[in-house]
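One chain follows as structure tokens, the form predicted alone.
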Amino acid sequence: MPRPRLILDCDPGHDDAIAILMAAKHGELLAITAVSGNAPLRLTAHNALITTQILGLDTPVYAGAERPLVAPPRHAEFIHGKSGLGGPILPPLTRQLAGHDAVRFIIEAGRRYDDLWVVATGPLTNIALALRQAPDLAARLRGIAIMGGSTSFGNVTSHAEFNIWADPEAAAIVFASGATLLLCGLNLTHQFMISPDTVAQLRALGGVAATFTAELLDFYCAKYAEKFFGKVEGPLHDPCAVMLVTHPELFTCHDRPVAVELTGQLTRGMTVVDERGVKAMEPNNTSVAYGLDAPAALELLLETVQLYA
């Protein structure tokens, strides 16, 4: 069966770094389009950059949106340090930018293919500058899997997620667009638990990729700990989206309307999702990831990073 095509839009941010390891080896992956979000712009640029130069990787790697649509930019150093990636001794950055316009890259993408997936794993603001620009995008995309949001609880507040509540303006333009949407929010993600013992059974299979994914996640669950839970581990968001699409036979979803908060006073950033059922009175959007097959998606991952061995 064919990989599907993708783009991945991010953030990085560790589990950024994480979900393009997956998506370039189980997708065909396109480009990397960055945007701000887990830190600035010139730093989640360098990261994915960085990434694949880590992976000996040769996709190509654009700039997207400096800062959210409305909002002041605002970033998450609080999990994944000043640089975004935090922990890892990075060696010196090799590689160039491909483009500085992530955004005209998704839409020239989207009309020259009908089969392609884009996987967003930061803010959305990229996703909705190429829907405001082209709106002709959401009907050609085979679809866009977000990382963002939830059914619950939020991460930033008690009910926004950080991606979303980022940049909720670009959220309500993605989620209104009409295009196929897949979501995997802090309900499902929080099922992809990461602890120590999976660090060590990284770190023991050896290799570049490996050292690199157990040092970002150290640091990442310490971090999780530092500030979350008191407990070394933590989730592991972004892959999610990336499984989702190449692996959804991990996943239970339902469809359900979903919209975003944009002017509460406590629950700015919330995606709002209707559970009321087949009598809901708004239309379905989105196909909400409830469950997932974890011990399945861990034993992915490690199987993963042995390809790069």
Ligand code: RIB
The other form holds:
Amino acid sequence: MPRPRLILDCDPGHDDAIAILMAAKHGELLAITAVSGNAPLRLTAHNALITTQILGLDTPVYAGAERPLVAPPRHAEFIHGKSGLGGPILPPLTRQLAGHDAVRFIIEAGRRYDDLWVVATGPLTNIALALRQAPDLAARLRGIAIMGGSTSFGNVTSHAEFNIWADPEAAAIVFASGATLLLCGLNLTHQFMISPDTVAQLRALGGVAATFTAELLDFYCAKYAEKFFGKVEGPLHDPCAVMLVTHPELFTCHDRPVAVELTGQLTRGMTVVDERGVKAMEPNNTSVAYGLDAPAALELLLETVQLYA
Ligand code: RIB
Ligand code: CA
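For comparison with the form predicted alone, provide the form predicted together with the ligand.
Below: every chain and molecule of the assembly, starting with the one above.
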């Protein structure tokens, strides 16, 4: 089966970097578009470039939105560090951006191909801007696979997940766009927990990609322990959105109406998933992932890292 053609819109970010590693091997990765999120745009664009450089990829990287549509810029230094890619010692950057017009690139690519997926693993600012400037994209894109939101708990607040919370107005535009949407929220990504044993398995593979991935995850899992759970382990969020497109057989999904809360004092940035199962007032606009074959996903991660050896 041909590899799905895709653009990865991301905010590297440790798990975004591993999403790049997986997308490059299992998708026809047209380009990476960077957005402000885990770190300011200058850093997320740099981190996307340095990740492709370390992995030996020539995938073009475009810089996109440097701030959300309405909300103030907010970052996730508490997990990803000040640089957005804390942990590994990074080499001097030799690659350069392909452009600063990520939104224009997404629009033009969406009009050039009729089978293009956009995988979004950061705040949805670039995607919302593209859909607002080119509403025809909603029907033209094969779909948008989103790491974001949740059918249950949040992470930055009790009910909001970072990518949606960082730019809820953008997320609301995307969920109301009519595009084909796949969603893997925290309820799904927390089924893909990375433990120190997994990191040791990765490190034992040897080679640049394995060492880079292991160093990223050492830092990431330690930060999760510090911030959330106490146990040294971390949910590998963003690669789930890539696998949702490249390996859908690993997931159990159900169609649900999904909308984004914008005005709730305690719930702003929440993905409101209607699970009544009755003929809901709103259309089932999203295929929401509820189940993951985590052992198979882990095996796929190890196999993919090995492909870079
Ligand atoms: O809430 C998890 C998401 O926020 C992931 O995409 C992570 O990279 C951060 O962007
Ligand atoms: Ca991310």
